[in-house]
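This document opens with one chain alone, in structure tokens, the form predicted alone.
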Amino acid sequence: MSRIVTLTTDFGTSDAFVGVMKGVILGIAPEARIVDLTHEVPPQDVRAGAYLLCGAVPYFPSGTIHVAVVDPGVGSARRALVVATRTALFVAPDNGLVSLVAPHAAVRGIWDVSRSRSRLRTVSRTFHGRDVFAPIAAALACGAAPAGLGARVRRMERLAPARLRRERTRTLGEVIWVDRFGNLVTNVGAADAPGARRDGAAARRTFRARALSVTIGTHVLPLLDSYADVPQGHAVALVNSNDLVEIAVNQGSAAASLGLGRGARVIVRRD
């Protein structure tokens, strides 16, 4: 059975941690496809881990294997997870990390697999990564049953929602999220906008078809289609490709140049 297996990780690239991970799961299962999503994660930023896995679950394969690693907890009492959706399974720490990805509704189960005798023989208090999460990928890519790897439990950590409200004529958010070209990603979604319906592309409709604008810090831009609708080193608000409210620099980077970053909170307005 050839099964795709992510790992999104805070470990960098300079150590060997994520080629260790792989190697243990080619060694119990050889024929695993794997994709590494991320291994950048800011260190032991746990929100932003689930930001980053929230944005790209959705667009691999039903049956994916997703194994996720941002564990400042590792060694202690926290739990590991095995958590099944509809569409996927994800082998994660027990600190929030799936939360965004895996929401209350979607959750087919959860079993705690921090005991599980798929992990390797000696587990180390640091690597967790290696020892518990990559054999249990490993075996779940050769197709044992979550229910075969630990007991099943009926919740999980969750993170604290990020700050969102929605008024009538206008939506108050905070960023989320600052990328590598120092985009601002807000929390705000094109189903929040002031008036907006909530599926998707009707809500992608009303963004171009109202005049809307976003406030954050001292900064009133309009909201527009893209980068480019505005000169070079301008800043300008835009829906990005995973439907959410962003603030950006044609070619520049709003964080250095606006001086914000996350937590900053946001407004959308209908003009």
The other form holds:
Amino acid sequence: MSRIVTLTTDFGTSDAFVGVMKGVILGIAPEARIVDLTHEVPPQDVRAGAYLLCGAVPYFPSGTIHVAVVDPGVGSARRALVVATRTALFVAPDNGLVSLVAPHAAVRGIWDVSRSRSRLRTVSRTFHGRDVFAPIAAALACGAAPAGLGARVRRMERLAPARLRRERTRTLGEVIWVDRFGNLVTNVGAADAPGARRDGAAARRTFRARALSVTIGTHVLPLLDSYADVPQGHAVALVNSNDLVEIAVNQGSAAASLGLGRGARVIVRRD
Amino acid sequence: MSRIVTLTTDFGTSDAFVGVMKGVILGIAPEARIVDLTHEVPPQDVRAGAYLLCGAVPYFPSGTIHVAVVDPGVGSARRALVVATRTALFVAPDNGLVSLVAPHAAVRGIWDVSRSRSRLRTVSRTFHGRDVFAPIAAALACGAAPAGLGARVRRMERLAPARLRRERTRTLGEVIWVDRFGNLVTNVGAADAPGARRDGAAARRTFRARALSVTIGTHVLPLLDSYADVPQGHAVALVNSNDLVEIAVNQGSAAASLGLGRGARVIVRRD
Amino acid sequence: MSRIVTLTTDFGTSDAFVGVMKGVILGIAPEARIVDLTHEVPPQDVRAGAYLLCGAVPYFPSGTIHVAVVDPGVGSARRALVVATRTALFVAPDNGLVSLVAPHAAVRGIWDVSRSRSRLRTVSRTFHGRDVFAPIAAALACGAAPAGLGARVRRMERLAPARLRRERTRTLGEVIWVDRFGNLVTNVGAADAPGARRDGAAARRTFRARALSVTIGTHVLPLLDSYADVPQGHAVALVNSNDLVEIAVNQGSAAASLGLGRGARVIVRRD
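Having seen the form predicted alone, please provide the structure of the form predicted together with a further copy of the same chain.
Complete assembly follows, chain above in first position.
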């Protein structure tokens, strides 16, 4: 079986942490296809890791195993989990990291694998990515059922959602991520915009049909379609490729130009 | 079929953009072997991406599919292309990105895949790496013929070459890239040096046999063979592993030591 | 045969150097499974590369081929080696890079492959990762015996060990690595601590059973079990996942908080 195993961590790439996890996985599941999502989650930033998983997971084939390790509680009593949704399996610490990509309604099962016999024989107190999460993922890649790896449990930790207030003519949200290009990604989804219908498919179209503006800091920007809709160096608001409102600067960095970052408030208004 | 698909982008590795492209590719072409060339092309720097492809593509087996996404025009009318040479296929925006590695004489065919049915069902305005280039590359990896993916076209955008003037006793060029070590890579090839013969195989040998010097900034350096030909910390000019004249500092950074970077003028002189 | 080939270099990821090595390997050994350990070894820092290999190699399956290229002497007379241990093969320049992971007693054979016919047809003076080490590793991945690639030799360069002095009630060592999280990793192993027994399996247990403290700079820290044993932002000493004494700050950076880095002296004391 040639299952895909993705890795999302805050381990960076200057140590061999990630390579070691791959060695463990391939030692157990030689046919696994390992894909890095990112290892540059800011250290211990569970919320950032949770956001990044959300945008990536839908683009992987059904049955993919997603390992996520942003784990400030390593060595404490926090549990190690396997979480199943209809299309994916997650292996992660129980700290909310997979709670955004696996909302309550989507979860088909949660198993506590903290004491699984599939862990490495020696388990350190500081590197469960290697000793717990990698071998558990490899066991799943080999076809093990989650129920064989640990006891089923009913709950997992969930992150409180970022501030989002939906009013009749405006929606208030905040910047939740600054990407590589300096684009400011907000938690306002296409379906959250004022006047948008709540049903997924139609939301985007509806959204575009209306005249909306986005206020961030002292700037008021019309909501347009793409970076190229404004001249080079100008700021623009748009719905990004994950259906979230984003503030960008065409061929520049919105974060640098506007001097704003995570947590900055945004207001999406129907004019 | 186990085709190699390489990826060259300016997406960085702190987001999951690259991982998402891999998810799309493996969902369509599960046997594809995906290799990262680099994702650290400076944002929107088409010329840097074009240079990096040049040095890498010759070292991949025939039939390799190279996906390159440095795409300041995403969302605009710029086309998405498949370009075929004798040994490789390229999937990239039509902005000159593959024009250095696929010079006019080498091109066997160009297809406009902007509207291909092989794109993802929903195509965003901001992430064609995921929605257009990845699935097109995956279709090629599955054996699709380029002609089945789009209409053949005659031309693609080409970058203007970097300044290079070949005179009888000197050649004038410029620094086109600063590598990880701070080496200053120029556009003066072994075959461009004064007195060099134009035929590939002999050029390098000819080049070495003559006494040549390289002037950059206020420095005049003899052209030697390797970093180790000068003491540690000293500057040296040599023909690098891509047959380009390069200025280096043995176990140091020429960029930092000389205070020079891209665009700096160089003169290669026969003494 | 589907052999794992790992890569450890100081090439960074902003150039295509690593991608090119992979192209060469896959052109010769299409079934090789290539895994990056890290490419962020500080430029020319052989000792850092040697340390990073030590922690990673034990977690790869037997028969893995480890290519390591941190090569300040490229282009000089330094040899290219294949080194065999009981469980792994190493391909690296003869500069001490694999000497920590392959101590004298573990070495089963050393071969000088500097002039091997398995090198690329054209060998540059500046990029042996591509021209020598990658094709040699690929030949091994295809099942070639080391003896078919070069002449057996008796010795290789070895790094002088970092300063370590073992006294009756204290052990003096130093910080040899600062990891991504700012953790200060020392060369004091569990078995080196005062009062520890020398035999591997028991060392860790013995170590924990005793009251030990770690002095670094002006700080004296008790040796505890995990990051979570101290409040957030507090410093802690522990035995890390490679069985080395490490100084950390829970959810912070010890390097930044203590203002210390590689070379800093540490004393492990029995109280």
